[in-house]
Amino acid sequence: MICDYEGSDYKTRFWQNADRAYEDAVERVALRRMLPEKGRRIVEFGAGFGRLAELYTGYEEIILLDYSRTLLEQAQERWGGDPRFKFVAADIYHLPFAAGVMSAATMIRVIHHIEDVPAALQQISRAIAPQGKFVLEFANKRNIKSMTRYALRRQKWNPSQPEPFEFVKLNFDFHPAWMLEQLRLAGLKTERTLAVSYLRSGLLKRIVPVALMVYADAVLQLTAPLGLLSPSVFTLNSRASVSDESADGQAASGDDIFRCPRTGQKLRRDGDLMVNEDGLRWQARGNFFDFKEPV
């Protein structure tokens, strides 16, 4: 089962018209100490409708990817000018990459809505380039409230368990210690933590400018060493294994990235679609890439 946010509001409820200044910043000095500033390639794991593209403008090419192509169609009208751009729709268990092609991939505010973690992390290592570089922020179920409310027993389940816990259909709260062996298992190499948004409260949103708020988090982020008890954890990964297939993808450039999500085959383009070996074709108009279903 996949989360779709395909027609959603997302956008303009959750982002544009709530109060979020403080997570998008803080998760903006998150995403700039880990990112590498410049690249070849980079991709954004569930870029919805763009709101971080511009840390990526350093690198050559820049792929956002999502399961909603309402969401996408949002991004590509602020980004869609700028031609190292590329928007692609697709499902996070089949991705249509070649594999190694991705200098740096990031997502953020996605994890927490897969069902089969180890499925898509997989995914996702095998289309990164060896030594490449992975930013994953991921909900923490172990955090200072939940803590305190399985203490007060005013909450039933245990926040130290080490299971992912679905508090709602598709939304999950992981524990650290099992994100970091997933990731492990996928081959990616932690290198580091940061610990986020402590202070995501209405009540300090609204006696507390933001820009102070941001300020202590930014200090509060790098306490993560001394234990990952925020409400959101930011983890930077290297890609630390070296496969044969790899060295196809670090050298591919422009439409030869993909590869056909269904069969693995490559594709060639032919005027609006992307076409397998065995005839099956997916929509490809300009720089937007429709691999959701076949056409």
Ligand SMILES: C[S@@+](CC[C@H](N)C(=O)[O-])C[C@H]1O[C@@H](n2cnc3c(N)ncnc32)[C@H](O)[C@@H]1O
The other form holds:
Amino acid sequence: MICDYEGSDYKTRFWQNADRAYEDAVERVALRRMLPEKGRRIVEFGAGFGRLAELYTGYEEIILLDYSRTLLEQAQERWGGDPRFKFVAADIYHLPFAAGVMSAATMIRVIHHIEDVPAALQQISRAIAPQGKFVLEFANKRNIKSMTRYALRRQKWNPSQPEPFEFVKLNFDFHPAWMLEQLRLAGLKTERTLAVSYLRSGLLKRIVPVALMVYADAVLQLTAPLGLLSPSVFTLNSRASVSDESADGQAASGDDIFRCPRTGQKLRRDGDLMVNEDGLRWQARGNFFDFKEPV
Ligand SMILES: C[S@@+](CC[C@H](N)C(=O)[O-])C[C@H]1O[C@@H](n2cnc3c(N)ncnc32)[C@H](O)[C@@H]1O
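Write the structure block of the form predicted in complex with the named molecule for the protein whose form predicted on its own appears above.
Now the full complex is given, and it begins with the chain already shown.
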């Protein structure tokens, strides 16, 4: 099942009309620390309205992928004039990419909506080139607040248990050890972690200037090797395994990076369509590709 943001007011409700300047800023600090500044081709999985897209502008090609066409259209309004950008409506469980085409990838605030993490990470890993980088953010179930609540018997579920905790339908918190193991099983080697958003509190936001909170968070992020108890965790991963099919993926250019999300077949461009060998057709208007449903 997919957490569907089609038609959602996520941009205004969650970011613009809410007090989240601190969260936005500290996520940028973490991403800047982990993501190589420059590279051939980057994709953000679940990019939404492209909140973080300016951090990718050191790359030659930038792909924003999301299941929500409406959010992607908002991203296109902001970034569509830059010829390096492609906007791809697709499902992470059925990615429309050839193997090994991405030099870097990110996924921020998305995996908490994914109920089959191993399946999603397999798809993502396959799209990344050997030695390519993947920055993954996930919501940490073993955070200070949940640990304290459990210790005081204000919460029944045990944050130290490894399995994902679904606190609302299609919203999961994860144990760091469990998530790192899933990354490993998908052929992604975790090189670094950052403990992000320790200061996420309504009270602190009211009394401490944002700039000071961001500064303190930037220091606290580096405590990750001592233990991960923050509500959000950033991981930097490297695609470890090298398979023949992905070895020269980065050399693909233009529309050659795409594959049919249903069959994996090559696609050819025919005007505003991408067509597979069986005649299945997907809409492709300019730099906006729609791989949700065939037309
Ligand atoms: C909380 S938003 C985060 C957006 C963006 N990463 C950010 O941090 O601003 C979650 C996003 O994940 C996308 N998403 C959830 N499940 C997905 C799936 N199976 N395939 C593609 N996108 C998905 C949603 O459409 C939504 O835009």
